[in-house]
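As structure tokens, one chain now follows by itself in the form predicted alone.
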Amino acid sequence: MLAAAGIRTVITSAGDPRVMTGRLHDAGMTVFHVVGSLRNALKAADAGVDGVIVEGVEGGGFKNPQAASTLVLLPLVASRVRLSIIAAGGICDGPSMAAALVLGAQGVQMGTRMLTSAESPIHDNLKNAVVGADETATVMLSVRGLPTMRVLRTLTAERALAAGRSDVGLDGIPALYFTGDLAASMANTGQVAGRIAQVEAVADIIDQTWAGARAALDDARARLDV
């Protein structure tokens, strides 16, 4: 279906790499993993895959509740595993992709600011509870019947934190991202929905983000010569 769709580049996750980058490189495409460990990026590079995401605990959705940051990890994988890098989890802007250059990316990946982009089809519910959050507005939630995520702090989500359990699947997600009933599941979110002011167009958010990481680097570079 992918090679039938002209797709040429694929993003695998949360399982063994093996299973699918053979038959994915034998259809002319290219495979990055995403990985949240040291131990998935050696696994990753072993399976072959051309590049692999690093993401951090702080990013949103599905998560290894003993996972490093992305401050951590990033520069660690970067040591060790010789592959194109794309830096996930607490990216937004220029600075912080600047950082995650400096720590060893060769680019980003930058989930919840998309999720919240003038294009993006989600609704305006989810996007401005996303842009009135604060830094701690999302929370690790590990509970029974649930796999740990990382989520917007909602009533449905403290709930769920309080009971130790969830009255909520996610079988909900198309009624919280598509009607704006953030009641119906949990808002897989990550913590630099903090650090999101406003929703923007796409190419505003490219734009300002190219320039703000170049920008960064000079101020980094002029304030070590000081």
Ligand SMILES: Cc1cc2nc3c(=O)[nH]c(=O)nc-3n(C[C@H](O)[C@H](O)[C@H](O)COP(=O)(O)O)c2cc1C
The other form holds:
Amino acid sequence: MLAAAGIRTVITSAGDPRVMTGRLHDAGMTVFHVVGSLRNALKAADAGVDGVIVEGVEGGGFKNPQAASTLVLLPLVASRVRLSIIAAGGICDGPSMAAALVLGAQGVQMGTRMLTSAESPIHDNLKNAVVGADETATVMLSVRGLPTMRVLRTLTAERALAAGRSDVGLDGIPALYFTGDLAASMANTGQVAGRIAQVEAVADIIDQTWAGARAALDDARARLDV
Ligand SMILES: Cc1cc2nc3c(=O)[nH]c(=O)nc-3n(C[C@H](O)[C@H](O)[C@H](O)COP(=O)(O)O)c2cc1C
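Switch from the form predicted alone to the form predicted in complex with the ligand and give that structure.
Next comes the full complex, this chain leading.
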């Protein structure tokens, strides 16, 4: 199906990179695999992927609760894996992109920031909840039948946390995303929600991020007096 659609680059995650990489390469595609630990990065490299997306535990979505933050994981993987690296988890603007580049990444991926972009099709209730959240407003939650996720600390998430389990699964995701019912499911969100102050167009986010990364690097150099 991917080949028929002319897809050139595929990102795989949450599974064994050995399963798909060979077939995707045979079809002429570039393959990046999402990793949340050094062990998984080495496994992905062994599987022959073209690059890894190194995602720290502060990011939104499925996570190993014992995983390391981007600040620890990214330079660790960069020192051991000779592949292209995209950093994810906690990145939303120029300074955080500059930090990722300094720590060894060639590029960055933003999840929570793009979730709240003007073009994102999710309901304003969820965008506003993420924009209004502070940096302490996410929790790690074991969702029914699924691995642990980092989600927004809604009333539903807080109740599940207090009960030690969640009876609310992901079936309600369409209601959460498209009708804005915040109680319908768990809202994948990263800690970086605390740094996102407004909804902006994707082109503006990318332009500001590029310009902001250069400015942050210049500013750091000036502070070091080099
Ligand atoms: C709403 C949402 C859904 C996501 N779904 C997936 C997914 O299906 N597969 C995946 O590998 N990562 C998923 N992620 C993780 C993102 O691709 C990204 O790596 C992560 O959000 C980066 O951290 P940040 O939220 O701090 O930007 C999701 C993130 C969010 C916020």
